[in-house]
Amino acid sequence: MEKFDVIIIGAGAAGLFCAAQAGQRGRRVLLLDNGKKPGRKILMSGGGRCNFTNLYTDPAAYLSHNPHFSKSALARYTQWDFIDLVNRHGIAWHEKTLGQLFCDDSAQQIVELLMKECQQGNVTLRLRSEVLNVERDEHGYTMQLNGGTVQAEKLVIASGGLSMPGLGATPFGYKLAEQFGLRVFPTRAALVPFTLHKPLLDHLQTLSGVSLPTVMTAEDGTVFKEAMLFTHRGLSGPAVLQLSSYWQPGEFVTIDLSPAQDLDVFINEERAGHPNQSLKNTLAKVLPKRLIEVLQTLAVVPDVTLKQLNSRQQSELVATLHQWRVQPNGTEGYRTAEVTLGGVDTTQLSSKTMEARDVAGLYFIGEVVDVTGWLGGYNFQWAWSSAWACAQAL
């Protein structure tokens, strides 16, 4: 049997960063992965650029049943702390917007940053590990692989959630967690496009691959401002995928499609200026030309000039353009959601180490714990900030 001081179990964002931290602190550090590459969710995150952290990083932007877990971490470990070693690296990189932070060049920068530092604390990585069977004893946790049998003092799970199953994620961490007695929170598809209703979806389809800037508003009162996307399948895009974390089933969303234009200020002044103008030609000016061709096929833009338009219709329309309610008929699911909503309950743990509190050696980090960012690198600094502080204490 072979001993090791730490097992790490998943080699993505969380259990790299956490292998190579305790392994320059001088553990022997055993990581092992199901897959046949390290990196795997980073090497296809931000478009191939991997958007490894954001610059207004803050609890505030974190999902949890416990909001104040993640304050710990994140204020020890800070992306300003990962930029640094970005920096020392050698990778250049560029903010896109709101403080999201992408590669210039790949997100394999970021993977072979991990593998180097995972070298440096000479980490044993195993791929195409499964672990069969958990058991813990006085001596630590001894496990059965499908290449013969492991044990470790400590046992760190950095398994991730169920999002995008196709690059190998598993229930496992939850199952390990409940294995020895912690609660597990309920888990969703978050960061994820909506599906619609027929026969909005009929009507809407024909927009797909049209942007537009929104201010995007969740029944709880939640708000983002940025650009939705029509899909094939419903909506998309920045506004939509931080909007799915907030929504729950039966829910409506508002959407202000003209956020940058009151449109009854700009109908009144077009009106004055080209009284025999378009309707639809008006709004085209602000909004996209085909959004307004299927607004008039659903009787949203009434088929008149500016002049026609009378001030029932303006009102109703105004209304409809920056108040538009939608119910979604679900979301597209863990096959193309960015992360996992839920997870190992982190009144269970430590906030400074990442331990569970009731069983010793045992850590939880990353996405199978109960805590989810917005979309824009907060994710990234989660795995990197709850990894460090977890390797702390090993």
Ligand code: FAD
Contents of the next structure:
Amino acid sequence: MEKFDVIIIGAGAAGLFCAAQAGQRGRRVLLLDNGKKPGRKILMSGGGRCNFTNLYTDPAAYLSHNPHFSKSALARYTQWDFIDLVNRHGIAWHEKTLGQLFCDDSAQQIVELLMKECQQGNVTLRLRSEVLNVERDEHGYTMQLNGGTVQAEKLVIASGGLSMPGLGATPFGYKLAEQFGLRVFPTRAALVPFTLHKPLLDHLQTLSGVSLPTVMTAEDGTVFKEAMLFTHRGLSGPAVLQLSSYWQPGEFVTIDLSPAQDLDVFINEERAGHPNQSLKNTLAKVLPKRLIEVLQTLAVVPDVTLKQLNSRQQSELVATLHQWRVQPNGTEGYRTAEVTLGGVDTTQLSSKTMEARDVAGLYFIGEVVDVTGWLGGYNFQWAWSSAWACAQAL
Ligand code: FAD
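Following the display of the form predicted on its own, present the structure of the form predicted together with the named molecule.
Full complex below, order starting with the chain above.
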């Protein structure tokens, strides 16, 4: 049997960073992953450029049954700390929008950074490792792996959520939490596109690829001002991904398709100058032409000139375009979701160390915990912050 001080399960963002930090603090660390290579989600992230943090990281950008839980770790290891680390590794980055920081070159650089940090900490990394069972006794945690038996005083679960099973996601962390008597909140795909019911989908499918700025509101009042994208299955784009975290099946979302322009004022001004202009061509000045065409087939946009448009028609049209109510059929689910809502109940963990209060030596970090960030680098920042906080206690 091989003995270590710490065993970490999951060589994703949180596991790699925690392993590196604990190793550099002198702990003998074994890092296990079921995949062929470490950090697979990092490599896929941010369109291959990894949106590794957000300048405006704040606990308010995280969903959890316990909104206070993330505060301590986010304050102790901040976005500025991770930016410092990125700078020390000479990785060039840029802000794309809304404080979202991306590598100029490739997400591979972030994985290389984490691997170098692990090497500095003499971390033992074992890939293609399956954990067959975990037992706890007075010596700590003993694990049967596909390649032998390992033991450590401390066990860190960094096995992530359920999104993208193709990238190695498993319910391991949730099951292990339950094995040791911890509560796990039901999980749900988040940061995920909406699917639409027929016949609306049939009409909107022709818009696949069309994107426009929107303001989108969930039934609970949560608002995001970001772009929306029509897809062949329904709706996507940052506004939709963000709102999906706040949406429950059966609920409507309200979409302002023209947030920058008061359409009532715009139509009145246009009518004054060009009364014989078609409504369709008028709206095409401020909205995608293909969208107007589809809205005409849906009878939202009447086939009239501006002088023919009566005030009832105008107010109905303006109300629909500024407050388009759509009832999604569902989401695309874990197959395409970026993250998983729910997970290990934080009231049972120390917000300072991530250790289970009633199970000494057992820690949960990263996405397996019931802390889920907005789109925009917030989820990686949670991975770094929770991993760092945990590593200080190992
Ligand atoms: P993960 O990174 O998922 O790592 C978990 C690891 O555990 C994996 O390597 C997995 O193989 C391993 N594992 C699972 N089960 C087992 C088991 N039974 N035995 C052994 N190993 C196991 N967030 C951002 O902030 N910015 C982005 O740009 C961004 N882009 C994303 C793009 C995509 C396509 C996806 C899917 C997610 C994206 N995210 C992004 C979210 C972000 O990737 C996750 O929140 C983050 O990776 C969570 O880190 P983690 O270490 O907790 O889990």
